[in-house]
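The data below hold one chain only, encoded as C-alpha cells and taken in the form predicted alone.
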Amino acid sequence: MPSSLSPQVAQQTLGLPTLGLPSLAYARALPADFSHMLGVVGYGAARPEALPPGCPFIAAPLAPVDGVPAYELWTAETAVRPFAAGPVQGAYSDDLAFGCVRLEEVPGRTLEEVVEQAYLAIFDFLSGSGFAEPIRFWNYLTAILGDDRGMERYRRFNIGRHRAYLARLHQAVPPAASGVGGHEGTSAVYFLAAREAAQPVENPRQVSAYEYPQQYGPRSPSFSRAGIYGEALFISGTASIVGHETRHKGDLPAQTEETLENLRAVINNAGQTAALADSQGWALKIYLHDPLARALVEPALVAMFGMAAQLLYLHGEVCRPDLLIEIEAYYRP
C-alpha cells in the first residue's frame, strides 16, 4: 500500500459480479442451526455453552443499554468451515470469511505494538484462508479516550493499525470500519473478508477520515466511510462531524440529526437512496455515551429507517470526548 492513505475515492457503485452476501441479525438467544454461521459477537455475554467449538465467538467490551445480553449473528448462504491463523479465530463459506482476535495488552508491549501485531495476524488469516480482501472491520478498544504515556489510546491504536496497513493492505483505500470504546473486558477486533474488495464510498459532507489533519493524532484513522459489496452496503461508524469538526457539542438530539444527515449523504453517494424504503433490509448499531438516552434518539432513527429495521443500542464511548452518539449501518436488500 502506498505511504499515503489518500488516493481518489470512486463515487459510484461499480458493476460487481454476483456475490454471496452475509446476513446479519441481532438476537437475545442463539438459533438451533449453526451450519451457516460465520461468527457470533456477544454484547454483555460470554461464549454460550451451546455454541459449537468450531464456531468463532468474540465477546465485545460493550453491553446493551437495557442490560440484557445480546448476540450479533453473521451467517452465510452456504455451509461454513472453521479456520484459524495464530491468535485469529474464524470461519469461511464459499464467498466470505469472518475472523476475530483479542487485543491482549501485556506489560512491556506498547498499545501500538499490540494493535500492529493483531492486524498482521489478521492478514496472515486472510492469506491462509484465501479471502484476501477485508471488506469491514469492527474495533472495540477499552478506555478508548484514556491516556497512555501522554497520548490518547485511540491515537495509539491508529498508529498500530496504520503500520499494519502500510505493510500488508493492498487496497488503494482502507475498508469500512468502526472504532468504539468499551467499558469492561478485553479489547477486540473482528472483521469480514471476501475474494473481491468492497467498493469504497465517501461522504461529500466530510473530509475523508484517512485525510484528517494532525490535530487528531500522528496517524489519521484508516477507514472509508462505507463500502459496497455486491448489493450490500456497509456504513462505517458515523457521528456528528462536518468537514472534520464536531458539531453540536453537548446536544444529543442535534448530534443525532447531524449523524443521520451524514448517513443519508453516504447512502445517496452510494447510489442506494431507494434502500431507505426497504426497512427490513437495515440493521444498525447505535453507540450511546449515556445508556439512558435511547428514548431521545429512537424516534428519529425509526422515522428514517422504518419500524422493521433492526436496532441494537450499546453503551459505548465514541472516539472523541465531545461526541455523544455514533451509528453504523448494514443494508442487504
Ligand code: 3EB
Second form
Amino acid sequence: MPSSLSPQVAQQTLGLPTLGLPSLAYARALPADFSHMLGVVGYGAARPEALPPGCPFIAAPLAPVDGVPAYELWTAETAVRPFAAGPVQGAYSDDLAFGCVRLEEVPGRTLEEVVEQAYLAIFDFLSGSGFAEPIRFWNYLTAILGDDRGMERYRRFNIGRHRAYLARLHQAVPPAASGVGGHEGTSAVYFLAAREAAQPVENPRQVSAYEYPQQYGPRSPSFSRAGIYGEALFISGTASIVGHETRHKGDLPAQTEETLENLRAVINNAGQTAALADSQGWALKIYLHDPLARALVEPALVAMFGMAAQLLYLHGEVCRPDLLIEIEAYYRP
Ligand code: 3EB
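Previous: the form predicted alone; requested now: the form predicted in complex with the named molecule:
After this comes the whole thing, all chains and molecules, with the earlier chain placed first.
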C-alpha cells in the first residue's frame, strides 16, 4: 500500500472491504438481541438483570440530568464473543473490540498507580484480543477536581495514563478520549479498539492537549481532538478552550457557543463538514456542571446537529473548575 494514501483512500482505491463500523444508541431501555452487542454503559444504572452474562457492562459514575437511567449501546455489524483479560471485561466482533475496567481505589495505592495499572491491563487486553489499536477512550473519574495530598485528582490521573502510554502505546499521538468527573459510584474507563488505528485529527483553534503547558499539571492530558476510523468520526470531549485557555468563565451560553465553534473546527479539519447535514448520523453526550441547565444549551445543539441527532445530557464535572460544559460526539453515515 503506498504510504502516501490514507487508509480510507487506499481501501477505496484498491477495492478492499470497508471497515465494519460500530453503531451507537443512547437508550432508556435495553434491546432484545445482544448477539452483536460490543458493550453497554449505564448512566445512573446498575448492571441490568436482563443482560446476558457475557455482555460487557460498566456503570459510569454519572447520571442523566433528568435522573432517569440511560444506557449507551455499542453494536457491531457482526456477531460478538466475550473476552476478558485480568480486570478488563470486553467483547469483540470481526472488526472491533470493546472493553471496560473499574478503577478500584484502595488504601495504600495512589490514584496514578491505579490508573497506570488499569491502562496496562487494557494494553494486555488489546494484545491478547488481537485488536491492537485503541481508537477511543472514555475516562470517568469521581471527585475529578478534588485534592489528593496536594495535587488535583485529574492531574494524578494524567500522570498514570501518561506512564502507561509511554510504556505500551505505539501510536505516534494518543487516540481520542473523554475525561469527565462523576458524582457517584466508582471511577471507570472504557474503550473501543480495532485492528488499525484511527487517523488523529487536531483542532486548529486549540493547542493539542498532549502539548498543554505544565500549568495544567506535570503531565499533559494524552488525547487527540478526534479520530477518523473508516467513515466514522470520534470527537473527544470538547470544551470552551481556545489555545489552551478557558474562555467565558461562568457564562454557560457563551461557553456553549465556543464549544460548538470548536466542534465545527474539528469537523472541518476532519474533512467532514458535509456530515452536519446528516443529522441522524450523530450521537452526542453533553456533560453539564448544572443538571438544570439543559434548556439553556439544547437549542444551539439542535440548530447545529439537527432534530435527529441523539443527545444524552449527563450531570458531569468538567476537568477544569471554570468549565461548565463539555460535549463529545460520534458520527457514522
Ligand atoms: C480539554 O480540552 C478538556 O483527559 O482525556 C477533554 C477530553 C478533556 C479528554 C482527557 C480531557 C480529556 O482539555 C478536557
